[in-house]
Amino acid sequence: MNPNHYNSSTADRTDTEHLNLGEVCRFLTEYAACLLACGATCTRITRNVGRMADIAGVEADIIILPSHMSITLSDPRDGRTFHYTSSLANVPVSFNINTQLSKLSWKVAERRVNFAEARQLFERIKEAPRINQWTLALLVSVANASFCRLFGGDPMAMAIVAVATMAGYSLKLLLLSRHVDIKLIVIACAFLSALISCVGYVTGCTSTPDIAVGTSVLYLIPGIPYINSVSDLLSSHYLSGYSRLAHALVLTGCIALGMTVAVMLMHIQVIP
């Protein structure tokens, strides 16, 4: 585990003297854990730390764990050091959420906001209202209609894809409401969406059935998790490289699951 280490700057550090530096801990810990929650990579998340603590005249090591983030800030001035542990913020994967605490990092650093009013920003930004779940279950839908359309899908397998995604997605939101397992809700879903797209093989009304089948499972694809784990370990950020990769393969087990029972159920062959 190796954590990333940054000096602070030999600016003058008068207009820190005054800070409660534990309760600057605790904010640059549990903002780290809403990034890291958000689906920020851990190159970002050091960076946006380091630049804080930096201003706060500290010096900041930090942990990022799969589902942890640990952060310990040494003062240079008198050998104190604070430490402070979070589990990851109950945020959902945000780009929003991720460019907007990145700005306020930004802030920070700038000297336009001091850290009482940086925890005050953060906060709303976690509470900042989202776009409408079922806006959004609509453009999943014509988005991953576009994806079959892309993949050589006719008029009428666009349709059912949309039909497909939007029923999967709508059961997504549901079970996502009542806390159950990703794990499951990605099975479930997938066999949802992969059932309804068998609609094609089983009415004829399609030329491209197959095609039908392969992308009305294509919204589950984690492709931030994949992406970052990449990222990650370019960067050597290893351990949160490997567990993010495994959650990635974890996932798209579960949606080959839940597609291969919904095709064994209807009796279909995909592949000649």
Given for the second form:
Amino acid sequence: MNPNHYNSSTADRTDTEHLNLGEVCRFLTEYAACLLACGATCTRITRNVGRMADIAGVEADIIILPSHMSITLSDPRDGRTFHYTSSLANVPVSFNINTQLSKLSWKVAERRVNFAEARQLFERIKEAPRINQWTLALLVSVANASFCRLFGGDPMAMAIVAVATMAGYSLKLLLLSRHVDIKLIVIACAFLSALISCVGYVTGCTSTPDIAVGTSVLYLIPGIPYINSVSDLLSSHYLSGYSRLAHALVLTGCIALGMTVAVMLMHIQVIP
Amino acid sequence: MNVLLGILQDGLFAAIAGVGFAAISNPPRVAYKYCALLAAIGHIGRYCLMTFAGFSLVFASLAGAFLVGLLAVFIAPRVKCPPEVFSYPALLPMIPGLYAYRTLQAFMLALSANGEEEFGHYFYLIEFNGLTCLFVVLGMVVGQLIPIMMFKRVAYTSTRD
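Structure of the form predicted together with its partner chain (previous: the form predicted on its own):
Next comes the full complex, this chain leading.
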């Protein structure tokens, strides 16, 4: 694809006649698919795409499916329509990409960049570096230990949760690098973290072993999909809302499964 | 003095949890401090409402999340980020994880219960913990979404330079 098929001349930026609308449609669809993958709500996706379509002088109708994005552009001047469907971009949830792509939509809408430049910026934003994975593992471990404290865990329980989280998150990084299915990853990580956190029961080193076990897997909870699903449901994007909710519920079920096996293996009974 | 210390501790640990969970969703670097701030304010708000005003966990979570959402909407245009970038991670320390865990435990025990009375006891625990967990999560999510929906124009133009 040649991005210069867009309106690449600075002098022509206000002239939408020369835009290659097929390429614009493809760009907008891939842009929207990337936004969906990186955790944007449906309202944000439709607004961002809509403001860029406006500047191209076309109307955009968007179909948001669980794994695909489909956009039809219609040109009111001559009645032509353009259609493109894209699979979801292979990017993990990233609010940095979400923010940069939202800024990009404003740059296009205010004619500060044309569609050719927007395409190049889009590709660059997708490749933006992420936080170092081991730093992330450390941050998540400390966060989960703090979470344990918020539930009333003692310092020893916090230490157990930090170690259990570090081990579980390290396993997650390892399995992600080997492209293992996310559901299997969550089951394995929940199992490992819960198993390690049972040390409080086994050795009696903490007075709050139940809180340690209960908190050890919470770093796996798919919080963003849960919140996005309710946001989509409230804004009447039911299909996306339900699919995000189903995805989050499946992952929560995987956490429960991994944890249950670990707790049963260790013969732990929290409720008397 | 002890009460104040309790409040500050609550805020501190919520802020640390907020930053750590925010890191998973890879926010812009500038957003981290606001995630910490909002997580602390939200959690302290909930703690104070429950401790001093006698709010139940569900309504205190709703109010705490509303406060987080409101602050996020007004911080967002200053930092040029969508409000979700701060408000979602700031909510995560409020997740009622222990209730979820106890629901799961009670479920396992109910399946292996001997007799109606024992089953009834575990089933009550499933209902109590499960419903609390469900409504706390719903309260949290709806509470922080209300300000975004109330101030749509601000929320959806916050990334404009």
